[in-house]
Amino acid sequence: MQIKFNDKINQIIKNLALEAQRFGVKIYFVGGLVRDVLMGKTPLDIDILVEGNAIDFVKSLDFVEIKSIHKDFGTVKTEISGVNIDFASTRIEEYPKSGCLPHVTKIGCDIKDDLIRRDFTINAIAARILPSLDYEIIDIFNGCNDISKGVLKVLHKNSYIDDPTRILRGLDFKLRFNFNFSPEDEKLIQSYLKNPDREGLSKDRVILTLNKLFSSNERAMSAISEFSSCCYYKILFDEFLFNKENLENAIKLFDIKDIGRVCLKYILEAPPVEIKFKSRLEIYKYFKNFSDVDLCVYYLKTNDKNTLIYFNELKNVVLNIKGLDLLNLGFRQGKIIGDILDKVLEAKLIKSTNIVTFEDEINFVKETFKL
């Protein structure tokens, strides 16, 4: 297999391969980098797997700057000649409960034992790094064949039970690469979703996966549509009310550019308590710290037309005068200052108002309030 790096990175990789021989370990590219290269894509991040203890290996290198070490997982973040490279030890993991974070039971295992803990066959391909910069492919789960066929397969039948976020990662790969779950995987997924075990579920891990799934605005609408129609929401909760037309309309109404963020917040946020506003001032004060994404999601969750009033009519209203200006006019410090500012703002929020400039506001105060 050929991997096209620039001359600088090639030299770094060659030096690492020579040092691995000296240290008596084998090193590999694995996972996303190998998958992307086999698919004709340019690798972005460089991760190296050490068949042994990566921390000990990296510490033996005098040309490496160690940025951080995660001892429990045997991983090291480094910088070499300005290039960020992450090292990981081969390891064996187990899942005490469905959906929880795995426990590492062994650091420095055989490469085959490390590969079997991974999610899909397409990500369980390793390429051994040699000083000649030749790369020896290790593909014990036929991941290369699944890449060529565009098929997503897990490595064992309990994979989705161990880690339900693999369903969402699979959806991400499906949309990114135009792949499909294998028929057997479809059955395994639906079997899990019929009776999801959420007792040990790591919600942080689910949210992290959803963040990645909705990181693309181009794929966001397809992602949330399949998240709903395929019942993937059952990983987190029993019901999920979704209407694609309503979502598309709201995105247009609020001129949303970050579609993925809207979809993510729509999934994760509970319906807010709808408020009965008594005035445009109350509307303004309630929504003034909302982003456009927040407004869009609130509208989707409540269908409250006040969000549209705020967005279209009130959002850009600015109060020019400050408390100091009122003190300079002769008003005394205290509650009266806030009350006056509220009255001026309320007057500006009226559709037919002719209060626009600083001078207009000062004149309104002089006409309305007595010193």
Ligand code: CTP
Contents of the next structure:
Amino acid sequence: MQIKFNDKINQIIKNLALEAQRFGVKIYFVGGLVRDVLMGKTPLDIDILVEGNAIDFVKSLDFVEIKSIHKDFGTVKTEISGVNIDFASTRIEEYPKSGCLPHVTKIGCDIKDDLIRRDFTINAIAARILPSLDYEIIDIFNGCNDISKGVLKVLHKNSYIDDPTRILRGLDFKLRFNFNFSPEDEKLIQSYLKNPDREGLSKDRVILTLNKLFSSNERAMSAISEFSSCCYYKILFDEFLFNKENLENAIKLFDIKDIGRVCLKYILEAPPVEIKFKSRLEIYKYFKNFSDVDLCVYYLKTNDKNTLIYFNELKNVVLNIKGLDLLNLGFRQGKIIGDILDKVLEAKLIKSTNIVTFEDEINFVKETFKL
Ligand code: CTP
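Beyond the form predicted alone, can we have the form predicted in complex with the named molecule?
Then the entire complex follows, led off by the chain already shown.
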């Protein structure tokens, strides 16, 4: 395998391979980096797997700046000549409960035992780094073949039970690379979704995975459609009320660019308690700190047209006068100041009034309130 790094990175990798030889450990690229290179893409992050203890290896290198160490996982973040490189130790993991974060039972295991803890065959290919900058492929699960066929396959039948977020990761790879789950994987997923075990589920991991799934605005609509139609929401809850037409309509109405963010909030946020607004001022004050994404999600969850009134008519209304201007006019300090400001704002929020500028507001105050 060939990896097209620039000269600087090639030199760093070469040095690391020589040092690994001296230290007596093997080092590898693995996971997304190898998958992406095999698919003809340029790798973005550089992660190195050490068959042994990465912390000990990194500490033996004098040209490396250690940024942080995570002892429990045997991982180290570093910077080498201005390049960020993360190191991980080979490790064995166990899932005591479905969906929980795994427990590390051994650090510094054989490469094969590290590969087997991974999600898909396409992510379980290792490339041993040699000082010659040749890369020796270790593909015990036939991941290369699955890449060429565009197939997503887990490594063992309990994989989705151990970590149901792999279903969402699979959906992400499916949409990103135009891959498909193998028929056996489809069965394993449907079997898990019939009887999902949410007791030990790591919500953080689910949210992290959903964030990644919805990080692309182009794929967000397909992702949420499949999330609903394939019942992937059952990883999190029993029901998900999804209406694609409503979603597309709301995205248009609120002119949303960050579609992924709306989809994510649509999935994760509970419907808000509906409010009976009595005036435009109440609507204005309630939605004042809402972003357009928040407004859109509120509208989707409540169908409350007041969000549209706010978005189209009230959002850009601002009061030019301040309390100090009222004091300068001769009004006394106290509750009256806030009341007058509210009245001016209320008048501005009515479509038919022509109060726009600072002078309009001052004139309105003079005409309406006695000193
Ligand atoms: N992994 C896993 N199960 C998870 C998350 C990650 O087995 N729930 C493993 C996979 O082998 C994966 C590697 O950890 O390749 C790194 O994960 P991550 O950085 O999240 O994804 P990448 O596969 O590198 O893909 P990308 O960053 O391109 O999405």
